[in-house]
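The data below hold one chain only, encoded as C-alpha cells and taken in the form predicted on its own.
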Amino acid sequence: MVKICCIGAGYVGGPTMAVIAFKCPAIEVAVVDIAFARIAAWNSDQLPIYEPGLEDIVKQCRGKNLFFSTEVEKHVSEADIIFVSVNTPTKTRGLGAGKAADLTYWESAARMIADVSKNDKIVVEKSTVPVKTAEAIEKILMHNSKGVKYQILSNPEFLAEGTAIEDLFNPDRVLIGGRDTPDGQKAIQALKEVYAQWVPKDRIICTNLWSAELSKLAANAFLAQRISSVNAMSALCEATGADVTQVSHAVGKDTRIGPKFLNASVGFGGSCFQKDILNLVYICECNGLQEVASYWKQVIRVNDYQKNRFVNRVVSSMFNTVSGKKIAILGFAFKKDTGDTRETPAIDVCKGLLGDNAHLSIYDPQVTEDQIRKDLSMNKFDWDNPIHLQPMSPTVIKHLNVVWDVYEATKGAHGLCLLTEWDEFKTLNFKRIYDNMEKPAFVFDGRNTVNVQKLRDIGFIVYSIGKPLDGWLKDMPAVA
C-alpha cells in the first residue's frame, strides 16, 4: 500500500488529504501536525475548519485510510510521498520584511524529513512558496541524506475557500513540477498516478519546478488584479453615475475577458492574494525588475484604497462622524461559505470605524467572538504565524460587541455595513431592521448583496459599491 503523509493540518493539507483518501481507498493517508488542539479537532465531530462537504468526507474515511496524528516523525518515516503544507508567512523583520516569505517552517520540515527518513522519498511542495524554494529544499536534503534519495516536486494548490471540496473533486488543472531527469520524471509519474484516479489526465499538467512554483503566484496575482481593476472602476462609476454591475456585466460578455472575478466589493481578502503578490513583488525586486514590482504593488494599493474609501464613505455620510454611534457589521469572514478571516476586509473596515470611536455590533454565522477579537488585536501578518507566536489573549477592545443574531446586531444601530456576501443576508426582513434602527438609517453594502431600490423604498439611505449614489450622498465628500 502506498503511504502518503502530509505535514500541516490546515486549510490546504486537511481538505486535500481527505479528498485523496476518499478517491484513493488503496492509499493510506496520514495528516500530521505538532498542534495537538488542531489534530484533536480533526479527530472530533467539530472539525477545525468549515468547508461545505468536508465533514462527510472526513467521517467516511477517518480511521480507515485517513488518519490525523501528532506523531509527525513516525508517519514521515513510513511515507513514500510526503506533502509539505506548512506556513510560509510574510517576514515581519529582517531582509525582505513585509514582502518576502519566511521559509523557517519549510526548512525545519526539510531537516526533520532528512533526520527520520530511512528509504527514498518524494517530497511535494504544497504550500505556496517563492520560486526556487525547491532548490533550497533539495540542498538541505542532499547534504543530510545519509544515503537516502529524494525527489522534490511542486504541486501548488488552486483551491477557493467555500468551494474547496468541489475544486478538489473537479479541478481546472492539477499542476506537477519536477526535475527533467529520469528520477525526476519517475517521481512526477508517481504523483500523477495518484491524481489520475479521479482527475482526467488531460487536466494534469507537468512542468519544470520553477514554472510550477511561479504559476501559483501568477494565478493569484492575475485574479487579485481583476478584483482591483473592477474596484477601481467602481470608484469611477460612483463619480459619474454609472452602475458597476452593468459595466462589469458588459465587459464580462467579451469572451476574451470573461465574467469571473469582476464583482466589485469592499476589497479582496483571504490567505493568499496579498501574501502572494507581496512575494511576487519581492522576487521582482531581487531580480532588478523594479517596473514589474511597481506594477504588482499597485494591485495591493488599490485594494487598500477600496477599504479606506468604504470607511470614508460611512463616516462622511453620517454627518462626518460615527463617534458614539452603533454600527452593525454583518459578515466578518473574507467571503461566504467559510469561517476564514485571514486578511478579511472587515478587519480594516472595523479598525477604521473603531478609530473614529464607533460602537460596533458584529454578526457572522461562522466566525467566533474569540477569532474576531483576536483579528482586531493583531498586527499585520501576525495571523500567518503559528498560534504560539500570536498574541496570547486578545487586547480588550472597547465599543465592540459580537452577537449571534442579525436583528440583535442591528437593533438601535445608526447604520449597518454588509461585509460578507452570506446568502442569508439576501432574505433578511429589512423592514423589521429599519423599524428598530435609529433614523436616518444607513445601509453600506460592501458586497452589492441587497436590492438597493427596495431598501430605499423602505426608507434606508443606501450606499452600494459602484452604484449610482443615493440623493443623500451626492453632496457628501467621498473622502472624509
The other form holds:
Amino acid sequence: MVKICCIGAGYVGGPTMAVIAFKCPAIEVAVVDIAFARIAAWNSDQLPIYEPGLEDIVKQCRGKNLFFSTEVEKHVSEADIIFVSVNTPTKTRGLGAGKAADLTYWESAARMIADVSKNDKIVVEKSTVPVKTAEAIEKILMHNSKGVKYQILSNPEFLAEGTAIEDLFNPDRVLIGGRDTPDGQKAIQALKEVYAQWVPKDRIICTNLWSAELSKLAANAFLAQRISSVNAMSALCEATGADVTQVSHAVGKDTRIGPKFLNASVGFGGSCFQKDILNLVYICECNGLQEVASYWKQVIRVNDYQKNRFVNRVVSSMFNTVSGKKIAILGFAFKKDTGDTRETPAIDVCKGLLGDNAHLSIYDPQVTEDQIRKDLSMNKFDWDNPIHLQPMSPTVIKHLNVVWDVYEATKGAHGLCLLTEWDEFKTLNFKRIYDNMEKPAFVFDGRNTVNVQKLRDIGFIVYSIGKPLDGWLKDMPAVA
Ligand code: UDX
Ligand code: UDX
Ligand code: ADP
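Same protein, the form predicted in complex with adenosine-5'-diphosphate this time rather than the form predicted on its own?
Then the entire complex follows, led off by the chain already shown.
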C-alpha cells in the first residue's frame, strides 16, 4: 500500500487529501499538523473548514484510509510521498517585507523531513511558493540526507474555495513539475499514477520544476488581473452611464476572452491572489525586471482603489458623514460558500467605515464573531502569521456588533453594504428591511447581487458597483 502524508491540515491540505483518499482506496493518507485544535476538529463532527461536499467525503474515508494526526514525525517517516502544504505568509519584516514569501514554515518542515526519514521519499510542494523554492528545499534535504534519496516535485493546487471538492473531482488540469533526470521522471510518474485514478491523463501536465512553480503564480496573477480590469471598468461605467454587467457580457462573448471571472466587485480577496502577486512582483524586482514588477503591482493597486472607492461612495452618499450612524454589513467572507475571511475586502471596507466613526452591525452566515473581531484588529498580513496576533483595539470592541440575523443587522440602520454574494441575499425581504431602516435608506451592493430596480421601487437609494448611478448619487461629490 502506498502511503501518503500531508504536512499542513489547512484549506488546501485537508480537502485535497480527503479527495485523494476517497478516489484511491488503495492509498493510505495521513494528514498531519502541529495545531492540535485543528486536528481535533478534523476528527470531530465539526470540521475546521466549511466546504460544500467535504464533510460527506471525510466521513466516508476517515478511519479507513484517511487519518488526521498530530504525530507529524511518525507519519512523515512512514510515508512514500510527502505533500507539504504549510502556510507561506508574506514577510512582515526584514528583507522583502510586505512582498516576499516567508518560508520559515516550509524550511522547518523540510528540516523535520530530513531528520526523521529513513527510506527514499518523494517530497511534493503543494502550497504556493516562490519560483526556485524547490531548489532551496532540495538543498536542505540533500545536505541533511543521511543516505536517504529525495525527489522534489512541484504540484501546485488550483482549487478555489467554496468549490474545492468539485474542483478536485474535476480539475481543469493537474500540474506536476519535476527534475528532468531518470529519478525525477520516475517520481513524476508515481504522482501521476495517483491522480490518474480519477483525472483523465490528458489533463495531467508534466513540466520542469520552475515552470510548475511559476505557472501557479501566473495563473493567480492572470485571474486577479481580470478582476482588476473589470473593476477598473466599473469606475468608468459609473462615470459614463454604462452598465458593467452589460460590458462584461459583451466582452466575455469574445471566445478569445471568455465569459468567466468578469464579475465586478468591491475587490478580490482570499489567501492567494494578493500574496501571489506580491511574490511575483518581488521575484521580478530581484531579477531586475522593474517594468514587469510595476505592471503586476498595478493589479493590487486597482484592487485597493476599488475597496477605497466603495467606502468613499458610502460616506459621500450619506451626506459625507457616517459618524454615529448604524450601517449593516451583509457578508464578511471573501466569497460565498466559505467561512474564510483571509484578505476579504470586508476587512478594508469595515475598517474604513469604523475609521469614519460608523457603528457596524455585521451578519455573515458562516463567519463567527470571534473571527470578525480578530480580523478587524489585525495588521495587514498577520492573518497568516499566528505569532503576530494583536490585542483587540478599543474602537473595534465599541462600535461593532455581530449578529446572526439579517433583519436584526439592518434594523435602525441608515445603510446596508452587501459585501459577499451569498445566495440567501438574493431572496431577502427588502420591503421588511426598508420599513425598519432609517430614511433615506441606502443599499450599497458590492457584489451586484440585488435587483436594483426592485429596490429603487421600494424606496431605497441604491448603489451597485459599475451600474448607472441614480439621481441622488450623481448629485453627491465625485468619488476619486
Ligand atoms: C483562487 C483561484 O481561483 C484558485 O485557482 C487558486 O488555487 C487559489 O486562488 P480562491 O481565492 O479560493 O481561488 O477563490 P476565487 O473564486 O478565485 O475568488 C477570489 C476572489 O475574487 C474572491 O474574493 C471573489 O469574490 C473575487 N472575484 C472572483 C471577483 O471579484 N470577481 C470574479 O469575477 C471572480
Ligand atoms: C484586433 C482585434 O483582434 C479585433 O477584434 C478588432 O476588431 C481589431 O483589433 P487585429 O489588430 O487585426 O484585430 O489583429 P489581432 O489578431 O488581434 O492581433 C493584434 C496584434 O497582437 C498582432 O500584432 C498580433 O501579432 C499580436 N498578438 C496577438 C500577439 O502578440 N499575441 C497573441 O497571442 C495574439
Ligand atoms: P492553506 O490555505 O495553504 O492550506 P493554511 O494556513 O490553511 O494554509 O494551512 C497551513 C497549515 O500548516 C496550518 O494548519 C499550520 O498549523 C500547518 N503547519 C505549519 N507549519 C507546520 C509544520 N512544520 N508541521 C506541521 N504543520 C504545519
